[in-house]
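Have a look below at one chain only, the form predicted alone, in structure tokens format.
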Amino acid sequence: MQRILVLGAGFAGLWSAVGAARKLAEERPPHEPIAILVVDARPFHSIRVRNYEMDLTATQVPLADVFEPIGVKWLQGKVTHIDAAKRKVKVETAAGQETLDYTRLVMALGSSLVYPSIPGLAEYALDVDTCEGAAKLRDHLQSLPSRHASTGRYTAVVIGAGLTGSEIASELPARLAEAAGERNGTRVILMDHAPRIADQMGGAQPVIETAMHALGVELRPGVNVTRVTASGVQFEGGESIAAATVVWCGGMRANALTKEFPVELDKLGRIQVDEYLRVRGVPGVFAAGDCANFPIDGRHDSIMSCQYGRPMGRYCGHNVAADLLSESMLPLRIDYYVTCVDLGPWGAVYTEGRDRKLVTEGEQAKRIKQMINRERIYPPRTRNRDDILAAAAPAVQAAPLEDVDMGA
């Protein structure tokens, strides 16, 4: 038998999978039987763009629920080597180490935070990169009031001022207000090497400034971390603050199993794939979501979200079973592009473009964000198997602004 190979249950992986299946079940008479695989270390898919927020229990949508209803396979392991020439796969499951062969593999396994060679940053910083990550945090919150009592122990400490640092931050007064419960002496700083907070956030900077300011977040621009420990950070010039908490927010990089392909990677370690979805120069493999990468509007490299990362999969899934059919495949392309930041209880910011020109801010951007959170990037939760197959349609989604009564 036949079989597409899905590495990776996220955003791009789960979608590849669905949009496969949908197209396999459109095919009148039916073909020969083909398989669909999906491979992930987690029984789950998780919405990591929520790890930010406090309640993490509707972050994560069991695999059975999407794939069972309309006939796709999972497999729960960790991807240890991939032999595009000799089309293998190996993952290391609970009960060993096993080998799949492939017909059409679809590279998804996402991206990971950096840590960079800052010494104990890797020891002592928290994350919000993954769901357990995100639950590590939750638990460290909840424990400070049983820690002994100590300069910092209800003081967090933010490195990097991106989008996700601006997330957390804007969430972490409160959470730490709730652990210290009627003590004083909480204090959120953000911080980051550039020369202003959110440097890269066009028109959305100042209004992101205005929130920390607004929810208390004392902004450290222009400063580089050169030593975490149990205690808190140190600076560039001898500066120490004292932090029984630091989240660590800098930068993304593909899965390291992207090297194992014989293509040059980008700087982000990516793969270049075409407009279809198919990595160059290496036949039967397409990849999408935040391992791969193309001028998605036909100028701008794909940045890595599951803005792109959605309907990357979708083209994916439709065009590497209409290639195994040996049918005409989907170009992608998306011209426009959208950033929505939640900035806790003071509202959220939404802008367009490239350059992030300010749409709106405040509780109308908040409405946008919930309506992206909670409902726009999930798959259906009905396990009806129209419903999941239909939402795997091979289409560019409207901008999420059109979605959102902004009336209401």
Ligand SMILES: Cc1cc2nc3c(=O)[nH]c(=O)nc-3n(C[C@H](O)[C@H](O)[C@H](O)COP(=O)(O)OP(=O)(O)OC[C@H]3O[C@@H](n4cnc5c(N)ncnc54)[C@H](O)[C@@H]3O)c2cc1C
The other form holds:
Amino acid sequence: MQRILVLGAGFAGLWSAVGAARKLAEERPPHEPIAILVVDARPFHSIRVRNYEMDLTATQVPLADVFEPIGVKWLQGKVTHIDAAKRKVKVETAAGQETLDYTRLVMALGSSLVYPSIPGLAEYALDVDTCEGAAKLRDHLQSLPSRHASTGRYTAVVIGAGLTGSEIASELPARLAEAAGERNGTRVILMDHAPRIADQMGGAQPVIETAMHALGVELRPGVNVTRVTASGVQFEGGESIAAATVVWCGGMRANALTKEFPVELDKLGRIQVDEYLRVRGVPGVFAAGDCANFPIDGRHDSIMSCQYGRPMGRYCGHNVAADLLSESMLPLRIDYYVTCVDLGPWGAVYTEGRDRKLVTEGEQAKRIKQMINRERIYPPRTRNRDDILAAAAPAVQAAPLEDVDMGA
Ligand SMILES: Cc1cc2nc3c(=O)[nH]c(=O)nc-3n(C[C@H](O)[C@H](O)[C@H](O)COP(=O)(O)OP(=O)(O)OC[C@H]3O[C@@H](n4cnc5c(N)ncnc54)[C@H](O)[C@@H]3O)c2cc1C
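Condition change, the form predicted alone to the form predicted together with this ligand:
Below is the whole assembly, all chains and molecules, this chain first.
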């Protein structure tokens, strides 16, 4: 039997699998059976963009809830090797190593946090890159009261003031205060080597600074961290800050398994794909999400984001199935880019365009963020086949602002 093998069940992989199932289901007359198999290390679809939140329960959607109703099979295991010439993928599962064949492959293994060679960083810093990292941070914060009293017990340093760093820094004052209870002396410090905090955030930059001041987050732009230890951070010039909590938010790079393909990668380690999400120069292979790069609007490279990963997945799924059925594929083009940064109890900030023009902030932006994070990016949770398949139609949604009733 022919097989579409999808690696990864994140935003790009899950939607690729559902998109392929949708396309196969609409075929009349019925075609030869084509199996869809998804491999992921986790048994759930992680809503990764919510990892800065304290309660992670709603961020893990069981794969069975999405795949069982539509007849997609999935295997829990870690992909270790991809041989595109022989069309084989090696996977480590609880039962041992398996080798899987494919007729078409979708590479959607995402990205992970970059770790430069700062001594102690990988060993001592926490993160919100993965749900496991976010759970470790939560458990760490809850363990603070049982630690011996020290200057930095209730101090948190967030290194990297981009989107992710700003989101977790906004949450930490309240989370630390909860851990500290009656005790005083909580501190949150957001630092970056750039000359300004949130330097790349365009029109959102001053808003993020205002929110940080209101939340009591100390800002330290223009500093270079030289060492992280169990008790804090050291900077170039000799200064150090005692902190029991250090969170690293230093940027993402594509999954290292992109190197298994015989193609040139971009500077973020991504595979170049065409407008149909096909990997250039590797027959039978498609890629989507953070491990793929293509000119999303015909001119600019795609940006690693769930915003692009979901439509890339829907189109990729449609196209991989259409390709197997010898039907014409659909090109993907997205003409907008928005950024919505959660700023904790202060609100949020919403911008449009690559230069991030400020559109709205505070309460209004928070409503948009909550709609995105709690509704828009979820697969249907009804376990209803038709709902799930319909949600994977190859179409580009309107920008989120148009989905929210902004009120008077
Ligand atoms: C805290 C945070 C906030 C963010 N906020 C935003 C935001 O506001 N807006 C936005 O657009 N983007 C945001 N992002 C980025 C967004 O989460 C990513 O761009 C998106 O998750 C990419 O989707 P993906 O499917 O390519 O990869 P992922 O969602 O990372 O999925 C990859 C999947 O592959 C699996 N996998 C990886 N390696 C293996 C392996 N070897 N074997 C088996 N399975 C494997 C993983 O388990 C995972 O399920 C944020 C990211 C973080 C961390």
